[in-house]
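One chain comes next, on its own, written as structure tokens: the form predicted on its own.
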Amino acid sequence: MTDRNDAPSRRSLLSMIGVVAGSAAMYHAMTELGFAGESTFTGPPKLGAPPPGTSVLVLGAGIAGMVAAMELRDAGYKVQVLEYNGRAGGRNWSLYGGDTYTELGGFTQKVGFDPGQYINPGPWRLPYHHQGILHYVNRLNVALEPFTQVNYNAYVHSTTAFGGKPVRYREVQADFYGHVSELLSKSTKQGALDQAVSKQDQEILLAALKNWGALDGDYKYATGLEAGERRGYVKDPGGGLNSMPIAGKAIALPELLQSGLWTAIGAGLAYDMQSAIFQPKGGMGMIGKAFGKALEPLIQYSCKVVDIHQDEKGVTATYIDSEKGGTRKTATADWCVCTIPASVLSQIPMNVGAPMKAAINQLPYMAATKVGLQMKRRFWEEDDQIYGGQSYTDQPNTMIGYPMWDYFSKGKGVLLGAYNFGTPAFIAAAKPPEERIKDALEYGSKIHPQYKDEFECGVAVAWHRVPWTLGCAGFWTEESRAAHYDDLCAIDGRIVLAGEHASRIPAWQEGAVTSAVDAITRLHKKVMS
């Protein structure tokens, strides 16, 4: 949704694909771009028994540390984990009523959430073809229920289309479709594509369009009961007597184009937004929470590492409480996993050798916001009939979330106000939260005329306040990766680093996972040589 015309840079790109869809259609465009890759796990790693009494030490009881913790505790290693929070899961997080929170600046919220309500301020939803996660899922047997990625029924909006007004998804979707299915039908008939379609391939070809597209018998896209049954009614199909449906008014094609609606539409087509898409029941946090139950011996909460240090014989981690500060202490093991991400290890005293130094030292982390709304009732469902899914603006909240659970409850629920990345996030973190939140209603009324009425209470993280990320997630370029990524990778003495970061599946758990599963083969490989 953007009305310039110069080409943009792959980072601006990225970054517009970003405001748009969201970090997970980015994702798929890095992957395109060749920033990123599928998922590798095929399973969990096989590691055999250790010498007896080896010894790991674990910094960070996110998914990628504890994944690991838990394999190489499977396979008879002494384990012991740090965790800067109060809380295992890292980024794995859900804010519930009562939760307190604290970021960079001093900045506290209390949020006020009635129970069963929530917000995810990190990961939100687990695609089918993320084993890895879906794995340890499973095993902590952590209940899934449904995530609607795309609701046809939700909203797509510009401040300077349609007199500001918000369209339903499905009424772009079909008329784009169907325009472009009539441009190509006249393109095919016209001959335009005798020399890459055979004769036989045209008239298939006519067939699929007219179906593709809903154009009528003319192979045109026009208002009418065809389009309708694409894009809806102004009156549905009824019973009886006054049953005729009434087609809406399709949107002509330049008014289509220079509205930019059509930007948002594309958002269920990327790889990791095509269904199936999961989320826990209760909130993303809860896979945290069983994954802490089931180390709870293995880790030691508020502990805010301040010097790794390794010696032929071993590594030392010092740390001091995250809460309280005072002494400091250490903690010794005969190798280290590091899954603290790459924004706070920077500041970290390490005696790594310079390539991973160099390779920790350059990679910055992307901006991001989420801003969670509790409303005093379900609007969006009793009076849009808006079940899940998202609606897109090119405001800097730039979407909306509905809750996926509790579907016709008479009570409150939460949306997701906000959700963006670069400018608007950057932009975000420098305002208090109360200013999020205040930014958040605005935008949203545009969309929903209901928000400031049935606002209740609301909480915004921004990513780059948050004190143990300083970030939402790596960002790496092709420069980048192709100059630093294996040395960030690679086992430097007793040290190897696990995350996202350490990952071509930046921003997702998955990415974590299988930098863990892949960290600890090679950390064993190399003890057991």
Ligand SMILES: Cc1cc2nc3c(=O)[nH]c(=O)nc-3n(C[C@H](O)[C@H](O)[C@H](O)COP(=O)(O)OP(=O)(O)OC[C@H]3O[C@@H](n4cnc5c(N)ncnc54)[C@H](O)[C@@H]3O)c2cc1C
Contents of the next structure:
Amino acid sequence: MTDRNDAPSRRSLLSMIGVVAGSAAMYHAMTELGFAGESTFTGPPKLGAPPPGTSVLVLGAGIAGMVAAMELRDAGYKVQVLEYNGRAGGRNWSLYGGDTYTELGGFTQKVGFDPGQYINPGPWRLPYHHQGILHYVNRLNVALEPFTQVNYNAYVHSTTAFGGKPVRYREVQADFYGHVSELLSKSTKQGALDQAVSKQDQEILLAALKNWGALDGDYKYATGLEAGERRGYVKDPGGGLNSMPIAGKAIALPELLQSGLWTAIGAGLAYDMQSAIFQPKGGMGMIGKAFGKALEPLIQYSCKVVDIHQDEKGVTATYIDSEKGGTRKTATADWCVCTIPASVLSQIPMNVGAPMKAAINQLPYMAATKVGLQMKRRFWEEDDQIYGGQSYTDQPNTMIGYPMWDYFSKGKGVLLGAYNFGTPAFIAAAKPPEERIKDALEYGSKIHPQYKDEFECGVAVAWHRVPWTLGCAGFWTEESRAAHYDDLCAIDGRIVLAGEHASRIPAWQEGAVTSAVDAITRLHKKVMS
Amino acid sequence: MKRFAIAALLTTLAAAPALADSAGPAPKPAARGAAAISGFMAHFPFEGGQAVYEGVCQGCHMPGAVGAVGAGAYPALAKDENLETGAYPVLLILKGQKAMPGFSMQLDDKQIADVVNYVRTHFGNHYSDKVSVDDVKAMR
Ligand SMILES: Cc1cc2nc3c(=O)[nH]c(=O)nc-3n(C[C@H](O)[C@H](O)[C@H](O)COP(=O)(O)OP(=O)(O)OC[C@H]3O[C@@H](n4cnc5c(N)ncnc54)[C@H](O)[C@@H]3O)c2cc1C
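Hand over the structure of the form predicted in complex with this ligand; the form predicted on its own is what we had up.
All chains and molecules follow, beginning with the one already shown.
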């Protein structure tokens, strides 16, 4: 790329912007590839009554298992659910003060948070178009509140830019839009776009660029009050005397491009990240709890399924007590909806055909870590005027999430001190929980020096160490989907799989819901045929 | 090689934005220090078999390579007769198997050879024949 010391030529600048534009396009393409995003949910399934006495065994009481159980029960099936944990919800889970969590390897954490404080180690947001999960949230009367995805006053931070000092999101976004629209205006006026844009449309384009980038009358992104209306001021306008605003100085384009901070300003662009987004009041785990209560007599907890066998007559699951082990027991039904994550299921003997086996066995699970940090006071609100949303950093914690409830309360607050995937999450998983917390404190204090004085206690969840998922979510690629996805979803004899992993909305609860609805709809059809 | 790695990275990243918030790490060849390991598919910064084991493998196989059991399990690599053939762990690390992801993009040939040689001679394993960097390269 450009030499850091030389002012980049216009041509190299444009090619860099090409990289930026390209990365947005690439991101878009990736989004398309990885998951369609759009939910297929058009309402709960209308199954109709099965032959009297028809039974279904549901394995796993996560969102997928409980959607399946609830709809099958409502349709008139005899339903039994076996769940490894002593609670309902699976990855739908919140950790509160007083909770104890033991990860694989026996590392036990006692959550020291105050009453009312919590962290969502897994899912934390519900986009408005995830109408499937929102349907069940409403049906179960779980209260929602807004989730802030983009906070313009939060920070973006790079260890190698601006002397490691964090910059406000709004400044980076305003300056990036401003510089790019100035460049494009210049190109337009110099005739560089004559081939692509008609003379008449060029006038409109110029007006749009001026508007989009907050340019001045000369189509310049100048340091001035126009820019201040977007990026904020050094001193805000006020009332009475001495009320004149003072505009800040825009970050120069080369510095801005080289900082890499422009990567952070796409935070709310993706379809899944667009407002409105919601979170359950009191923690994401409220959904799982409410589901569990609604299905009370059907779910049998602390049952570790160790074998799944089908024959012409039905399906038998063999299970042992999750904690105590001991005697093997069995549960039998005519049909089975298995929502055990593929990572775990790959280790359970199950007589299905080779295509489904191969599909289960080829799906690795992603690494992810979250760290919750309780602070004595809400300094991000009191000192930095940050109310909810996230700050982004190029350090391994990748972000700091601010609590999106109890704003302005005088008391404590729990920050999401780290939320990462891939390499930094693998590295975090290899450390004991205390060290993950220590790291998160170290990284976070580069952005909020207040950490050092205000930290009280924390909890760290590395998803590869979670005993009942062995990872965050199924890690599909375009190739693996083409080769195996249909085989994973197809009914094999009396067994159908469901869950986040059997969806094209991976790592979202909407995937678990739509997968369950689709699986039981097909299963019911088979029962009736 | 570079080009392949990047192309592969793009396809494998596909699932990440479902949770990640930004378009991913900036194309900053000069990422240094802590930032160098923040990327989804960033190279693991560990040198030597023990460092790779403790920095990556023990996340699942646990300190002391004793493995762990919950609803699912991670096998112990201690006193593991399956390690007799050096090619077996190399293949697993490159391609993955069931719940073990492949690490071909995040570990280089030397790191893989080193960690395989380390595991095969520690934790009660005594397989002294060495896997070479070229052996790993040939299996990619
Ligand atoms: C870090 C992270 C962030 C996420 N962010 C979001 C988000 O913001 N929004 C969103 O909507 N989604 C998010 N998700 C994804 C969401 O959590 C999942 O897609 C969804 O919860 C999966 O539901 P499921 O029913 O398919 O699987 P699970 O919830 O995993 O349910 C499977 C159940 O099977 C049980 N089980 C496993 N093995 C056995 C066994 N041998 N015997 C009996 N039972 C067994 C498990 O205990 C579990 O209860 C996130 C996930 C993670 C990890």
